[in-house]
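Here's a solo chain for you in C-alpha cells, the form predicted on its own.
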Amino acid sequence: MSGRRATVLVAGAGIGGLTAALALAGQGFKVIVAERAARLEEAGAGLQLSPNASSILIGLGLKSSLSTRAIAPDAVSVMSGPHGGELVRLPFDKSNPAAPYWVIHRADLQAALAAHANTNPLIELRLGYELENFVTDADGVVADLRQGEARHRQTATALIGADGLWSAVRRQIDSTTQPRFTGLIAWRGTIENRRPPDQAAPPCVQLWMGSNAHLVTYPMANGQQTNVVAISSGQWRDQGWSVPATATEAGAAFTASRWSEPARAIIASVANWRKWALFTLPASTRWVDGRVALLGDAAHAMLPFAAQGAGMAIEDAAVLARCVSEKEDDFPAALKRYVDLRRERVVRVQNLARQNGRIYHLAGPAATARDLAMRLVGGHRLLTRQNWIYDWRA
C-alpha cells in the first residue's frame, strides 16, 4: 500500500471492534478505538469460537495468548432434556492447529485482544470516550466524542460502528431500523468445578433440548468453571446483557414434569444468574453509508443458536480490513464491497440460528421424530452440515 496511512475511527472495543482494529492495523492503517466504558470489565460469560473465527485470531498473532485461556472441546453432546440421556455426539476435528474449535470466557478473549492492541503503535485505545454524533463529507468523517464532561472532535477517513445491538452509529445511518425482541430470554451463570484438573471429564459442549427451552453447557477457565446458558420464552425485554436474575426465574421453564433430574441439577448448581433479552436485527438493516460502516451485532444481531455471534463479527473485521486495503483510495467503494461480500453469508447464518432454535424447542411427537432422525443421521454427518460455516477462511 502507499506510504500514506489513513486513520480509521472504530466505535466500540468489544470483540468485533478490537478485532477490526488489529486487522486494520495489520494492513497499515492508523486506528482509534473509542469505547464508552471507562474500563474493559467482564461482560457475559463463555463463548464458542469455531474454526472460521479462531483461524482469523491466530492469523492476527493471538495464538499464544488464547491457547492458554481457551479449551478445545472434543465434541458436542446432544442431550435429551426430558429423558436425560445422550442422543448423539458430534466429534470435532482437531487435526488443524491453525483452526481449532475453542470455548473461552468472553472477558479472556476481550482482554487478549486489548492487550494485543495496546502493543501495536498504530492503535490508540480510548476508554471512557462515547461517540455522540458524526458528520461525513467527501474527504472523511468528523465525530464528536464525549469523555465525562469534556467534548473532543475527531477527524478520520472512515468510521466503523462496532458498538453493539443498540449502536449509536446505526441510529444515524439507519434511524428507522430497531432491534426486534424475539420473545426469548437467555439466562447465564457458571458452576465452579471442584474436581482436580487431572480427574476432570473430557471437555465437551452439551446441548440439552426440551419443550420450549434448551440448555447449553461447556467448560472454561482451564476447566475450573462450567458455563451455563438456559434459553426460554418470556416477556421481559429490557436492554442489558448482565441483569441480575433469580434461580426461580431461570429455572421456571425447567420443571420436573418436562425436564430430567440431570438437567435440573445443572440449573440448581448455578449460584448466581444473569439474564438478557434476545433481540435480532432484520436482514434489511443498512450497513453502510459512504465512509461509515457497521459490523457485528450493530449490523446483524442474531440468535445465539448457531454459536456464531462473535464469529460473524470476527469475520466482518477481517473482510472489512481486506476491502479497504485493496481500495484505500476509495473508502466508500471499499465499504460497499465489504457489505456485498458479507451480507449473504450472514443472513444464511441468521436463518440457521433461527431454524436451530425451533428444532431445539420441539415438543411431543415432533421432538420424538427429531431425536430419532438425529440418531439415524449420526454425529459426524450432522456436524458436516455446518462445514460451510467452519471451513470459511478470510
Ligand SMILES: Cc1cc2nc3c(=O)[nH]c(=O)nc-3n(C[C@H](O)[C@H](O)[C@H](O)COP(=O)(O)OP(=O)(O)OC[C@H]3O[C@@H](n4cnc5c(N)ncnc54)[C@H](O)[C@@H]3O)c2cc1C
The other form holds:
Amino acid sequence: MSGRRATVLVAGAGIGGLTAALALAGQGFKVIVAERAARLEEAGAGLQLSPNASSILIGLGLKSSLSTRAIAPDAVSVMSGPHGGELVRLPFDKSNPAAPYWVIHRADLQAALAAHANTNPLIELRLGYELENFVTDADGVVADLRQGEARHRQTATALIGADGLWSAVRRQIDSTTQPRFTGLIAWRGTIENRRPPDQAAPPCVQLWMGSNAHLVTYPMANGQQTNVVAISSGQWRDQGWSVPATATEAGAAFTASRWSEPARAIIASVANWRKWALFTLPASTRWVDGRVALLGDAAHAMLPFAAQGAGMAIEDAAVLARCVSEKEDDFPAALKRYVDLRRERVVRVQNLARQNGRIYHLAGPAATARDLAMRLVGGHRLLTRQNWIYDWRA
Ligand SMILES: Cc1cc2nc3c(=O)[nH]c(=O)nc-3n(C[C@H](O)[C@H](O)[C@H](O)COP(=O)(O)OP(=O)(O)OC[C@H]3O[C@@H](n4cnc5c(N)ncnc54)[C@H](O)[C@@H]3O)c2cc1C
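Show the other one: the form predicted together with the named molecule, since we just had the form predicted on its own.
Let's see the whole complex now, leading with the same chain.
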C-alpha cells in the first residue's frame, strides 16, 4: 500500500476530515489536514453512530479507543410528549460487535480520531491553518493557508473540502449555492447524573414527539451524563455550534399545556444550554470540480432527524479513499466516481431526515393517528425500515 506519490490536502479536521485523512493514509496516501481552529475541541454534546458508520471507524482501527467511551444502547424508546408514556420501543440488534449502534460524546470521537491521525506518519495535522482559497491546474492544486498573520502556499495532488456547512472550498466550486435556514433551532445541553447508572434500566435513546417540537436524550460518558437535544421553531439564525442560550428560550416551546411533566422535567434539568440554528444544503449542490471534492456537511448538510450527518461524512470518507486508491493516476475521474457513488444515497437520507421532522412534529388528530400507526406497526418493523441505512458497508 505504500509508495504512492500523491499528497491530498484536506481542509477541516471535523469528523469527516479526520476520517478521510485516516482512510486515505490507510491507502498509502500522504495527507495534510489544515484545520482553522487552533485547538480541536468539540462542543459538549453527543452523537449517535449507527452500524454503517461505526463499522468504518472500527475498520480504521479505532475499536479499542472508542468502545471504552461509547455506550451501546438497547433500543430507541419513542415517547409521547403530551402524555408522557412510551409509544413503542425499537430494539437494536446487538449481535455484531464489528458494527454496533453507539452513542458517544463528540469530544471523545474527535479526540480518538485526532490521536490516530497524530500517530500516523503519513498524516500531518496542521492546527490553526485556515484555507482561504485555491487554484487548480492540470497537475494539482495550490492552496493559500492563513496561519494568524502568516500565509502559506501549499501544493497538493487534490483538495478535499471537509470544512463544514460554511465551506470555503464549496464557495469556490459552487458559488451560487448557499446554506438555507430551516426555521428550526437545536437546543443542546447535558444533564449531570449524580447517581451511578441504574443497571436495571438498560441504556436507551429516547425520542419525545410533540406538536411542532421534539426532544432526544441518551446517556454518555459512562452514564454519568445525559445528552439532551430539543428542537423547536425559531428565527434566530446566527452561525456557530456553541452559542449560549437561556433556559427560558430553550424551554419556550415545551409548555405545560402541550408537554407532559416527565418531558418538562428533562428540559428543566439541563443547567447550560447551547443553541444551533439548523441549515441545510440543496441536493443540487456541486460536490466536485476536477481535483477538488467536498465531503460531509460541506457537501450535504442535512437536518439531524435521521442522526446521520456524521455517519454520511464517515461513509463519504471511506468511499472517497477507495475511489482514489483505485484510480490514483486520474484524480478527477476518481473524485467524480466518488460523487456518483455517494449522491443518491445521501439525498435519500436528506429526504428521510426532512420527513422524520414532519412526522415528529405532528399535532392534534394527525399526531393521534401517527401514534396509533406506530403502535400497530411495532418497534421491530419500524427499525427494519432503517436497514437500508444501517446495513450499508464500505
Ligand atoms: C443537533 C444536532 C445533532 C446531531 N446529531 C447527529 C447524530 O446523532 N449522528 C450523526 O451522524 N450526525 C449528527 N449530527 C450531524 C453532525 O454533527 C454533522 O453532520 C457532522 O458533524 C459534520 O461533520 P463534518 O466533518 O462534515 O463538518 P464539521 O464537523 O462542521 O467540521 C468542519 C471542520 O472544518 C473546519 N473549517 C471550517 N472552515 C475551514 C477552513 N476554511 N479552513 C480549515 N478548516 C476549516 C472547522 O473548524 C471544523 O473543524 C447532528 C447535528 C446537529 C445539529
